[in-house]
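For reference, the chain that follows is the form predicted alone, supplied as structure tokens.
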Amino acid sequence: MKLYDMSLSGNCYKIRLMLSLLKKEYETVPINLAKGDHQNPSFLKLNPRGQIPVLEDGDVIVWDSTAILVYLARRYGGDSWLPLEAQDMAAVMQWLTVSQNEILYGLARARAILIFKRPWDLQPCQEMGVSILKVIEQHLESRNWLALDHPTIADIACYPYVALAPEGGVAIDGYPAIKKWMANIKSLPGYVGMVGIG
């Protein structure tokens, strides 16, 4: 298995991180986005979007984190990660969503304009981050998960950039219940974390 990976990317890191819960062995190979890696040939093979991460399992690829995710958890997971029971399975992908959405333009774009030095403007970032921040710390509140009892890969989609958005000038320190959430990740077993992210 490879994955084809840079070690700053959120969402390169769902996916390092779920491999490392599944006790999944794989390969890191580079993705240099400064120098274009992601524009040659050969990797535009693999994502034709030119878009990290991509997995390659066996005869099977997998562009996109969201549904790397999704592979993941259904090819190594069983039914906890990704339940099939109609309910179960919507709760999950909503916080997908979320994901894809105020969280990736919010808190993942605020920390790219700071970070990577993107140019889109950092305060309306902030402002969704900051506003899906507290959608979240009121459903944890009184939960320890996002969409079930236990751990899904809607925990997974959404930690990277949350746990990260102190490096897009949103703090966190005002969140108990995220802060909870976050410590009962990093209690898995196999977490592992990232630059930025202990």
Given for the second form:
Protein chains: 2
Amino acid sequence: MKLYDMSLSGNCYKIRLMLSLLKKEYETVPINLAKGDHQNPSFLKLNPRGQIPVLEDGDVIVWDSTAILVYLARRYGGDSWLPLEAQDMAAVMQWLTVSQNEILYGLARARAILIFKRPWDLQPCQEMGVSILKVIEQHLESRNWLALDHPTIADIACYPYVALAPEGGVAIDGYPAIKKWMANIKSLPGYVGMVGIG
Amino acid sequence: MKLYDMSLSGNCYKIRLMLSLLKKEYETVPINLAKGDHQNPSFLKLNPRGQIPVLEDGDVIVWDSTAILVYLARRYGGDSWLPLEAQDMAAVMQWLTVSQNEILYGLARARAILIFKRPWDLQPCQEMGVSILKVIEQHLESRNWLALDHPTIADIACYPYVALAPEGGVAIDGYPAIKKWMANIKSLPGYVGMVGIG
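Structure of the form predicted in complex with a further copy of the same chain (previous: the form predicted alone):
What follows is the whole complex; the chain from before opens it.
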């Protein structure tokens, strides 16, 4: 398996973490966004959106971190990481949505503004991030995992940019349930971190 | 089944369209965003994010349009609208992601600025929308449906805000493959439109 990857990308880290939890071997192909690797014609053939991560697994090419998580869960994860029953799958999907909406356009964008000097407005991103942290905190007060009573790809999808929120100027010290949930994820067999996440 | 709904919401329309395609009966509960219905404590109990649509199906409550599509497809749609095989499911998920990213934060936001006077910057939203229309156009040049060789929830998720793009000041006349795909959707048995979509 081959992962088109950037070490500082939280979206790529989701896939590295999932592959490690599933104990799958893979190689990485570093993509340098600053040098425009993602706009090269050869890369755009893999992913017309010009974004990382992209996964190659034999003949199968999957772009988008959420789609790659779905692929890995279905192909290598049994029914645990993404259950097939309608209500359970919808519960996972709800938090996959959150990972792509308030977390991505709030917390991850705030971090991208401060770390990668992206040209967006910081304050609305931080406010969107805080609004969803409050929702997640309340939700986790009575739960160990986001979607079900065991870890799913919902947790893996939401974790990186929540854990990296301080790099976007959003403090997470005041969210004890989120802290406990992050500790639960760190205790999973095969857990790996990334720069900025211990 | 009960759908918390707003007639002008493209996200709610996704669910009305899917329910109609599946020939499911349901009642609607109108939610008036202008009056703040979505911030009422009783509604926040259903959806802590304070957004529509929300679906109630017996004891099951699902918030988020994408999660509701997943729920309906798994519960009432057999394996056709959301196949279970890893590669196929990932292909659907890729376009569910697009529906929540460039389409929602580009095309749908541009429309919300012009129709609902939301306080965002129009131009970056329109540019993001155009960028993804180009990707979708190229993708559909050799295909009838977005993800697989038959309609899936990926098509239902992406369709409304693409069809409504002109209401956000983004023309879609120059995209013949998208026009053909929209006609394919309109020809599905049970198809219904909404205000702004014939």
